[in-house]
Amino acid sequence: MRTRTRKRVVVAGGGYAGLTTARRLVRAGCDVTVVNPNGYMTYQPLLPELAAGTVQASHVVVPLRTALGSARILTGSLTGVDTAARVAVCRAADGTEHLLEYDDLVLALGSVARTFPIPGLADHAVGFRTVEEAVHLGNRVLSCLELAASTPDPAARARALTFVFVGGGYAGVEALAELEDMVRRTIHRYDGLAMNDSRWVLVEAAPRILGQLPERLTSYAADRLQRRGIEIRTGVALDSLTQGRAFLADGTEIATDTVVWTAGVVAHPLLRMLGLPCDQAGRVLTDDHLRVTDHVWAVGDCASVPDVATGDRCAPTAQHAVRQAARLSRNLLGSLQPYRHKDAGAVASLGLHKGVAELYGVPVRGWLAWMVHRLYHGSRLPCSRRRLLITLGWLLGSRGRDPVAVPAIESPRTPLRDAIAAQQGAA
């Protein structure tokens, strides 16, 4: 009987941390199974530029089967763990249950949008965590321009041209800035419309936007956004939504057809269901070696990892995710050491040729910060072909797509149904 020698590793989650960990283990000869709801990884920092049309959807997703070679990819979700028997229970897309034996289990489930019990949120807001949501939002903004250019109703026109973003972190600020820039570049092509007709509102419950950055940089970012006519409302929360109306907690009512929810993230709720130790934010607790318990490890947004530099816990950022993944893969291969890091800083885009950044404590603003943003994220994509495509598009001076809304892409069966109905009506 042949003795099994390859380490069996199940990686639950195919995001940045999961993909990076799995790729390193595959290269080391491990028997790797990746469980993920989709067959691809999404590079979320580029979603704002996808929404604005400066990059393409195919450029910000990485097929797991292409990136991971010999690894087994199971399209499904982790539903349970038997730590004593070392078995991960997974449910595939067709509903079948799989029992995956492992030598080590890596939890890299990532995060989901943080929500609150706000009336109307589920029915009237647009999220911003996935490729589908980013494409939808870009189409929605362009469709609003089309509507505003064609309607004779002043109230309908004002609602169509009012865009409210709830959440002033990186995602909210970058999404708003990129889309406002897209509209600024294209609105002159719509008869009767000017940039002054549009209204952009950023709502943040905290005292300031971009709270992860030093105050001097957030002040700079807020000033530059306000100079573009963007309204920034801090210290106030969204109270409720109805069709065509957003109500803030301070009593403000905003007539709008577009509300984008970017109010942060929380750890995947499955972690609490697994019975593992979690912090108040729902992230699974690890030691400084990224270990949860014997043969169970965690990395990325779903992990609460000690930060030896600050004495606190590591923030759920892409910077930590990729570094933790690199450290964990070495730990699993026998080089057991604690996770340590040196904070490189942070960077945020404020639209084309505009940005803010802090690099190793040095503040950077304007065009240089925007270039750092592009170079950093262009280099972080875990696929050489996509890095090349993104970089070439930027170097060739891509300023965004033509201003054409394609809403039918979200309901591809509608044209055929309409054609059938029209012909039956004419018969």
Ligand SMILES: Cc1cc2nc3c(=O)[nH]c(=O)nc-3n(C[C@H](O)[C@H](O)[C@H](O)COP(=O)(O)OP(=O)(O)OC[C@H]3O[C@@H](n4cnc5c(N)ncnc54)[C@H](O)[C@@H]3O)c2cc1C
Contents of the next structure:
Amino acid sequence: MRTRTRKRVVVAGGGYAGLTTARRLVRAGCDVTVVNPNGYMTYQPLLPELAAGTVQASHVVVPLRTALGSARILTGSLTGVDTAARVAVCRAADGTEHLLEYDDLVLALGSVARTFPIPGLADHAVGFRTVEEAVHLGNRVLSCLELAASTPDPAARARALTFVFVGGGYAGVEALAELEDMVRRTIHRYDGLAMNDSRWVLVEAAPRILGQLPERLTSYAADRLQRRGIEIRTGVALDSLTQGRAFLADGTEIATDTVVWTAGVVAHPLLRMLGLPCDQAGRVLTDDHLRVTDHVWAVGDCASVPDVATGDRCAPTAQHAVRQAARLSRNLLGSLQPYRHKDAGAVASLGLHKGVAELYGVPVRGWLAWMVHRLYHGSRLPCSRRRLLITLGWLLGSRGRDPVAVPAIESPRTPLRDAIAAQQGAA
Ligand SMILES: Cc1cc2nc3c(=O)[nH]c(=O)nc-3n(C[C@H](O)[C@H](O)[C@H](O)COP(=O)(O)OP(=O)(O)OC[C@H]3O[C@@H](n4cnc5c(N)ncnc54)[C@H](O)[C@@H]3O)c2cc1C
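Next up, the form predicted in complex with the ligand. The previous block was the form predicted alone.
Entire complex below, previous chain first.
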């Protein structure tokens, strides 16, 4: 009888943390299965630049099958775990159930957008966590410019040119700043439109934006954005949305066709259903070795990991995700040590050639911070070919996208349906 010697590891989630963990385990000779709803990993920190067209969609995603060589990729979702029998229950894309036996299970399910019961949110806002949402938003902003340039109705024009972002963390600030910059560089090509016609509003319920950064850098960022005419409304929440209208809790009404929801993240809801210990935010609790229970580990946004540096729990950031993944793969292979992390700081882009950062306690602003942002994220992509393509793209086309909106990409059947309808009408 043949004895099995390779460790069987199931990695649930093929995002930043899952891919990094799986890659290391494959290299170490483990028998790895990655379960992920898509066949690719998305590098989320570059989504604002994707929306603004300074990077391409194919460059911010990494195909799991290419990156993970011998690993098995199951396109589907984890739906349950039997920790006693060491079986992960998964549903494949076609609906079939798969029972995956494991020696070790890694939970790397990430997070989802944090929402509140706000009337109209589901129908009138768009999120900003996926490639699809980023591409949609870039198209949408350019479509709004086209609409504004062609409508004779001043109210419709003002609505089309008003962009509201709810949530002033990294995602909201960077997405707004990149898109405002894109519009600043392209609006002169639209008949009769000028930058002053557009309105950009950032709504943040907390007293300040970019709460992760020290206050002096937050003030700098807010000042730079306000100098560009961006309205920053802190200490107020979104109350409700209707078609073409956003209502804030202080009674302000904003006429707008575009509301972007970037109000933070919560742990993946499945975690609470798995019967594993979770913190108040729904993240699965690990010890400082990233272990949840026997043969179950967790990493990245979905994990509540002790931060030995602060005595708190680690924040859901890409920096932690990739470093935890490196530690976890070593722990899983037997070299057991606690996760320790020296905080390198934080960096945010405020649009082309503009940024703000703190590196090992040193504040950095302006062009230098923007360059740090690019170098850092350009180098963090887990694929050397993409790192090269992104860098070349930045060097060759750093002025951003041509003003072409292709919103029809979201409804590809329409041209054929229109052709059928027209020909049936003519017959
Ligand atoms: C717009 C934006 C900008 C950001 N900018 C920064 C930044 O500048 N700096 C920074 O440090 N961080 C940033 N972040 C946060 C950073 O991207 C995350 O912390 C990081 O991606 C976490 O990695 P993860 O692997 O835990 O989660 P993810 O990368 O989200 O991966 C989770 C994976 O699990 C999959 N999954 C979900 N459900 C299931 C299931 N049931 N079964 C199997 N798989 C499942 C998902 O599809 C996904 O592929 C940003 C995030 C966003 C959205």
